[in-house]
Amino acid sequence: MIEIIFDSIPSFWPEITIALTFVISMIVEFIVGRKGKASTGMTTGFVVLLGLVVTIFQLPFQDLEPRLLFGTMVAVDPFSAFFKYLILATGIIIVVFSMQSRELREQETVGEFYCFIAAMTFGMLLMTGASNLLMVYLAIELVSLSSYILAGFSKKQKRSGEAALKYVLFGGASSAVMLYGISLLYGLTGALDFSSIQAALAGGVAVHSVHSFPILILASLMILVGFGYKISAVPFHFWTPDVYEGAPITVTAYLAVASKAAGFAVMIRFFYVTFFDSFVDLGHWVSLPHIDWVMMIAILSVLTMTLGNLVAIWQDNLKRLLAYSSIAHAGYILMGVVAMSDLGLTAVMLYFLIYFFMNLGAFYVVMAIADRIGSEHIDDYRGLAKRAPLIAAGLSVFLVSLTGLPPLAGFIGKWMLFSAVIEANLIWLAIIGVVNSAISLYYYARVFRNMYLREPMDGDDSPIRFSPLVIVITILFIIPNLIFGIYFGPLVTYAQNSIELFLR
């Protein structure tokens, strides 16, 4: 056992090296106390990078041979590879804007958010590689512990403690049933670890059953609960809206990528490997128990997007509107899952990639935005692009490139997602994915007609003045939406060499 240990550590640093930034954290905020906040948040963008640097050495973006860690509990794969460079790259850039942010210098002590980042940094990155439930559901937890935390981290707002609240009852909820569900599964196969659940059930056990099958299906159905949750799917994303409008909005941003990211990449992980045979027939996957998958998990995208887009023209708030956007694009992601095939884990792998830059850009202008005007309602967002060009500019570009329309990077997204439908002969979910973008431009619609086509509210048509800093980054986010828009190659080559060796 000590020996396997060891033998797993060389893989293992991107992780403790993220373990180590919350301790390090933790002594720098003891050491500087409440007058050095940005120290805390500094060292922990640099540790974050180092663990970045870290994942690249240790895990290359070419020639990484998949392996198991600790026996069975961590795989170390392109897969999960990919996910883990997204959400480090994710988190460094979330410290940065939370050391921009007015709502959180407000705090008296900002220390304890940079210590709980690392941690739910850390989390995320277990749950891209977790190959066996107990991993999942540690990991699952370390990330929802600590997101309870940084969604109530805003003290003066009541709203914020609302948030949590919820996020907790919600939480603890969906885990409870996915942990009975983990129970069930255990009960049926005697194994935690994906591959001997696969192979138990490639061996008729529960398949057969009278008894046992219904048991099976409940128990999968039970551990879909947790990881609905975790994306946000239809009818698991009560907490959403709350949450994202109660948090501080680099927390929002937080969850609404990198969370999100690994949700999925543990969610496809556990249902590829486990119910799925152990080969691809011609880049398809061939399902193992008699149970109707793609309708399943359809129907779940169906009912997310649509609900998501449905709902989110009657809100006002910018960050719920986006909370509420959030949660159709895990419609459309799930879209690739239903593919069930090469081709649809490329388009989901893609569309993360490109929602990296588009929902954090977004994010990021609504921020420096709020920091000035003080308030994330549409209505207040009149007359922005006389006030602030280049700034309505940059949010224009973003909430196109989300609505999927060409010729930027969101439409690249969206039409890998359609292609791998359609070539599942899945037309029907192909075609409502494209009438739910097209409401989706209505709601986003709302708030270009305020920007620019309606004066301001009180009259004040001065210039918001932003600081170079805030120009900067917005024009680093516009970039790729432009550029990955008309040069998308090396984007999808990377999100196919990523699956050709995923570990099943």
The other form holds:
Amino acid sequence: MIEIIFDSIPSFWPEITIALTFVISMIVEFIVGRKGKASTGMTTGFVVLLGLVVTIFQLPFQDLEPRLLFGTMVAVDPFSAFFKYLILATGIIIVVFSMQSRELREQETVGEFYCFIAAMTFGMLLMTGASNLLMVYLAIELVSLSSYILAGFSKKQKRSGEAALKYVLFGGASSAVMLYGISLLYGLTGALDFSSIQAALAGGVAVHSVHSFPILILASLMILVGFGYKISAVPFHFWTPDVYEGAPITVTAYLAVASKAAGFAVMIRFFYVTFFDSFVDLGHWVSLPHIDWVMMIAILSVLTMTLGNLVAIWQDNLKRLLAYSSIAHAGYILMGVVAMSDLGLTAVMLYFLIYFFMNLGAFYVVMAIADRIGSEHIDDYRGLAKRAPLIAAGLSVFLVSLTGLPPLAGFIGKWMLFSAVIEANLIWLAIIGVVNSAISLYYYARVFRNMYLREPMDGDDSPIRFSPLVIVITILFIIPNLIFGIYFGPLVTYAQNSIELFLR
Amino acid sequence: MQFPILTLITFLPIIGMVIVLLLPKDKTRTIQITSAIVTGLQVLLAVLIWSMFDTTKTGINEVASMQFVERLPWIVIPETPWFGEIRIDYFMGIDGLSMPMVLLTALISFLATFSSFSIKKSIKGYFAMFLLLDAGMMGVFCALDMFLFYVFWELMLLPMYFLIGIWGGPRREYAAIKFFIYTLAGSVLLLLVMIGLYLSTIDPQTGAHTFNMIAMMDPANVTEGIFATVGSTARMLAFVGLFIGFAIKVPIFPFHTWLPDAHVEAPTAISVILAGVLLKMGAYGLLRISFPIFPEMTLYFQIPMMILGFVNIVYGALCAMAQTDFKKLIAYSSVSHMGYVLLGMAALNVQGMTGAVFQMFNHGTITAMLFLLVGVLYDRAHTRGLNEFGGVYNKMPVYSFLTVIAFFAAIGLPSMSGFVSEAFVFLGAFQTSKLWTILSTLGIVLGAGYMLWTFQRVFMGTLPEKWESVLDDVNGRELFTLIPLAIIIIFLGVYPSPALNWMSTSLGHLVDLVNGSAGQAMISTF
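Now show the form predicted together with its partner chain, given that the preceding structure was the form predicted on its own.
Every component of the complex follows; first up is the chain already shown.
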């Protein structure tokens, strides 16, 4: 037993490092954070930043060959490595963003903020590799508990407290449902690790019995609830708009990109591995007969993108608008999961890579503008093109990229997703997808309509000054959106090389 | 490797846009001159292409007879065990179908640049968007790789949205977003069909899937995936989807409702671009993509398409007759005139097809001129209400003379270019469907009706007092934009054969491809 642990540790260094970062940052915050009232949390912030950077540089030294660690607890494979890079990169950027956020600097205990970012990152890294239902549950809880605290971090703002409370209630309920699903599945198959469950199901356990088959379906649905909550899929999305609006904007961005990526990683691993039956040609996965989880997720995908887009049309708060848009994007990404093919997985991963650039960019600009004009309301964006031409152009690039118009990167992501869906012969899903993408144009266009087509409110067209750092960061986000729209070969290759899942 | 003239003509405006963006905001004159130089160089390049163009080469579905071909690998993603190589080419080339469109785009963009000099609001942004739009339009007509085609196709949406939305009339926001959403809805259908075709087509040279439109035209290459079976429902849906996508752009009834709004709200120069070039892209897409790739569906839907052509002609003309806004009238006359294009191409014979493409070119010049003329009047009177005018002839004789030319060309009077193309359209369509052709001739009568009535209302009678001091005759800049169009219209009306020669070889080949043995064999199996 002890050998297994020692044998696993060398491949577990990234997770260990980030866990240590969490502990060390807590101690640092204890020592330096409480001295004076003027604490900006910068020291702790830099500790966490350093920890994240060290962690990301340890990733290349993880095993490249897919294997399991600690018995069956965690898998290490290119698939999880891809998501770890994505999550850590997002984490680094979020810490950098947070250091600039006025909203956060006003908090007295902002140092703790960075500690919980580390804890949340640790949980997400575990989620990407978890291949045992117990581990899945623990990892999701670790992420959730940290994010409840982060969401309520702006203590002086009522909406932040409301967000945290809603988040706790919804999170608690959905993880209870998920836990119940896990226990049902354990009761049926007698196993908690994915491959044993798969072996049991493939052996006919619970599948052929009239009594236990509905329970199996129920159990899968309940587990789906847990994942659906994490990726904010409709109808488990109710927490999303309020939390996204109420939480500090950097937390919102972290939830919208990293937490969502981790949710997708664990969900894909669970469904693909647990219900895996065989491969057919061209990397198409076939799930065990009788269990049509593909249809369940397809319906989830349609609901998610349609509702996300339709409700986004009515939003006047930019954070809320981006919240609904990110719900819609979860719906698009689910199409790639539904395709059940290696092409579908490639599309999902490619989409996340691009989503990283366009969504973080959009959140960053909204944050920068809110720091200056103190509002996220769409009416306050009027005439922004005159008052801050570069920032307005940047936001337009991100929004057009989110719409999926060529020649911006967002189009490539959509193109790949639709290719996967059409290749899997799910034409109806592709049609719903493209109709949604036309609808989404309307609310993204509302933003640049206000920025470009309308005059400023109250005739105030004084220029808004941004610090050079803000402008540089905005440009750094614009560039990949432009470049990857016309030159995306390496991105696709990278995604293709990362689809290998641990599978026995 | 020959001189990359098509790349140059397409990307020249992008270079111009970068220059414009780098210039300081208050150097308005420099910005205007830069744009004029860029579009002027484009015209020179287009004339160069025209002079070197070999009218005996067919093009359409043969790579070897495409002209000015440039082909470079753009995106190459190596093969994986589970998915073939992904390869997208930068593949440009023109034939007799696209050459007139390239010429038209260059010419209209150049003239529209001069018309844009009357724009007063944020000039830098305007010309940057204008040049980007220009690049997108030119790219659409030169691209032979469908991915590339799609990128160019979408590239002009955003500039067009801003050009209408920022510099347009009072209801510009509504018109701009309506245009944007309509066109995007159409082009996402195009996207789906494009992906389906990609997954179905194998490039015989590389053995991998391809976006090469020419390869897609050979049924022998379309062997996998959803479009492999000739006459299948998937192919029918794809054809209908593509048709709707392109019909929105043309626009074909009932997808035309964005057009009057966009035209009325857009500034004059942008109306000129819309009518002159943008509408042609829909018809071009049908001829370049739908017809040769889905020939059996083209034959299957031949008569429905002719009926839609008839509806467009008559409905457009009736709507035009009911308008009291000068610009809206021209917009609806556009709908009517594009109906002739659809009628001609659906005839699927050489006369009809030639007539259709020639009509595309002529409509580009005639309607551009009409919109320029409306712009002249609007710049002076700041209204376009037809009933508010009268007796303009006495005050603006030169203007009125030019209007007479444009109106008569739009009616299709002999010795004007519009007559030739409409005659060819009817000649071709009559051979295919006597009934719908005869009914469509109603459009000519109605066309004469609303044009002459408009002329009577605006130019005859007595001039209302209030216009006495404001209406001056056309100035030099306006003459500079109007005269070339008038010359082209009259020249091609008297001596159309050069223009017909550009396209006849290619279009004859296209007709054979769809209607000839290949198409007939395909339809017989379904």
